[in-house]
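For reference, the chain that follows is the form predicted on its own, supplied as structure tokens.
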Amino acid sequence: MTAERGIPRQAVILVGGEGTRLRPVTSRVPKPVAPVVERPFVAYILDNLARHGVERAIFSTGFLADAIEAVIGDGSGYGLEVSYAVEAEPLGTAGAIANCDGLLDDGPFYVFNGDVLSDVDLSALAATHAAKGGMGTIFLTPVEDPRRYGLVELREDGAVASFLEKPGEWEGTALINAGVYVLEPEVLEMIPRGRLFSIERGVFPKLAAAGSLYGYVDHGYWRDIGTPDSYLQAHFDILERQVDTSVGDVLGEQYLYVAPTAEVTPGARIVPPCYVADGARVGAGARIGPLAVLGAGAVVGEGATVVEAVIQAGVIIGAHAQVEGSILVQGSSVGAGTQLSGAVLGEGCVVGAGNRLAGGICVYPDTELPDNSIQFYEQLRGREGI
């Protein structure tokens, strides 16, 4: 099958990383299928691809590859065909793309970094690529603080002039590589097989020097969900419909969804924007929202408060507990009267009654904290345990 130049009907999605920056959310679940408003994260990428006419997506996987395939399957639930190319060892961004060579046809293809949430206009990106006639086109987005990212400078004709890796000091807005590309199949010939190789360092500079790499600037929504803070904010953005998603369609103009099977006791308050999933239960006098996601089968006790928080499936929150600005991974529980502010609880954590956890604390899976044992922890993100 031959696709028209510049009109991709296929895509490569890079999902081989371990997601270490997002732990403990990803301690036991691969980042690509970590739930985001009760959907696997990559479902949002697949939605956007299908919306713009893409028929086939190839997941370039490595870490926990079987777990990703178990969730996404053949892609039929997302409106396109999904296949998998598994790395035996990490190959870098370019190597991971080249590893999909045998599954790609001889037409152009999109590439998505698997941690990018965006409603970028892929049709406009493809049209720019076709009009410029280069070997590659990069989606660029403006950010106010670009120090975490690689900056891209463009010429007047839209060609990439130069790259600047993560500047230490920078004032003002700059364009960054947003992790979505259109590439021609000839680019694959530039990538050595079977070894670690970066598209950002090993391919793009060569294409730019040859005048064959262009930028497409899109001012739409974009977010890298690689950290707990960004993961939490992505939920808020979906709830507030700042990004075009199928969940936003379900929330509607009321910015509110309560599943028909959810049980909300009279006297409880559900404050939009808010999403309450199947089988969730909310006790009398409890308050859920604004900016809250309550996962399937989660239980919130009477008088408890959940604000600006993600509560995954099966979580139990005791009576009169307060949860704010926090992420509670599936299967964790919080005792009566406990206060969480800016905390992340890993899968299966048990936090007893009367505790107070705040300031960015991350509690790793299966940790148990007895009643009244912790009153305050400050900035312990990234350590094993507490």
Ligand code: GTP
Contents of the next structure:
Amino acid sequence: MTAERGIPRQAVILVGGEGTRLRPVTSRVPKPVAPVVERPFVAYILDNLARHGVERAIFSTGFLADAIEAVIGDGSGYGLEVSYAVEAEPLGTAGAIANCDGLLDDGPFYVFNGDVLSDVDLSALAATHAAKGGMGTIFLTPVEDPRRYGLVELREDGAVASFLEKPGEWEGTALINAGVYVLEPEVLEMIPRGRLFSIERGVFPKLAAAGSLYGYVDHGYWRDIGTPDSYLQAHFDILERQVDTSVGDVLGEQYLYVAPTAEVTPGARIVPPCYVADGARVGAGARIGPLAVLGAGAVVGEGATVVEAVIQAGVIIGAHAQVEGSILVQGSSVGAGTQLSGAVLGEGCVVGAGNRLAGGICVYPDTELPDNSIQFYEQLRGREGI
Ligand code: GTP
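Output block for the form predicted together with the ligand, input the form predicted on its own:
Let's see the whole complex now, leading with the same chain.
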């Protein structure tokens, strides 16, 4: 096996899953293009790939494929060429990679799970891959509770000794499969065509047994955005510049961006870290932030409070409403005086005045709650009451 390997110029991005755990954020918008600080999520992945010399990305799509293509198009807005391999039925993580076969050239390629936010040094991953000379190299990251991930143990030479997918029981920190790989094209030959096949269960254990799978450990920023809590936290991390992104560059040393077209009434307070997008309007006496994103054209009424929250485009928040630890998907609205703590409102939800929703409640799209219809006080997030 040769140690002389080329740097990958191509990538497969897996974006065909239904994103069920992130509903109702993903009820109508596929997870890969769900807005994260006003950008389609996968734009952050494309930025990182382009930064490390990748020229072509192939999106492996299935669920809501057209919606992804409508947002990302040919990739010209993101500095690389994007094409699409669409599945009629979900093929699993390996089947989905094999489905891109005709669009890949015969060099090594990166694979990215389409829900991973990371500024991992891809060039260092590729250099490790080239130096070790295996068929695949996995980016590994340490996590405290690894039970919903694939656990990886390494030998001293960096080869993967064992691969354990989603163990029921585990105590303590462990290295997990971070959902980013470099693979040699020969790996495609191990994948049966046209049927469900998992890379984590069907390919990696075999490569590991053959001594041809290596790990690259990176202690930098990593998070998957697959649940409402982690989606919210990803926003906070970008606002706090814990991960290197173009949005962080815009926020700068003040950790603050207020678009020139936003209207902030004198007397309203914008508390960093905070991002206020184009055409957003903030009423007198309102407070936005810390850790808040106000989407394009969103309206916050006078005296309202928005703290540690994601308010997507076009959302309307009534006067003196209080929103904390919550996600309001585009087109939803909240009436005067309503309090939200740890709530997720789906697209088009209308929550009338005088309600109180808390404790991780998810309200599905287009639900209408009349004025004064719900008083839910439980605080699962452990924050002080609002
Ligand atoms: P949940 O339904 O909430 O588990 O989310 P998910 O559908 O995204 O599944 P998961 O988080 O396990 O998937 C990891 C990545 O692989 C995501 O970016 C998915 O879009 C992608 N993915 C999972 N299964 C498939 C598949 O069958 N085909 C394709 N093309 N991508 C997939």
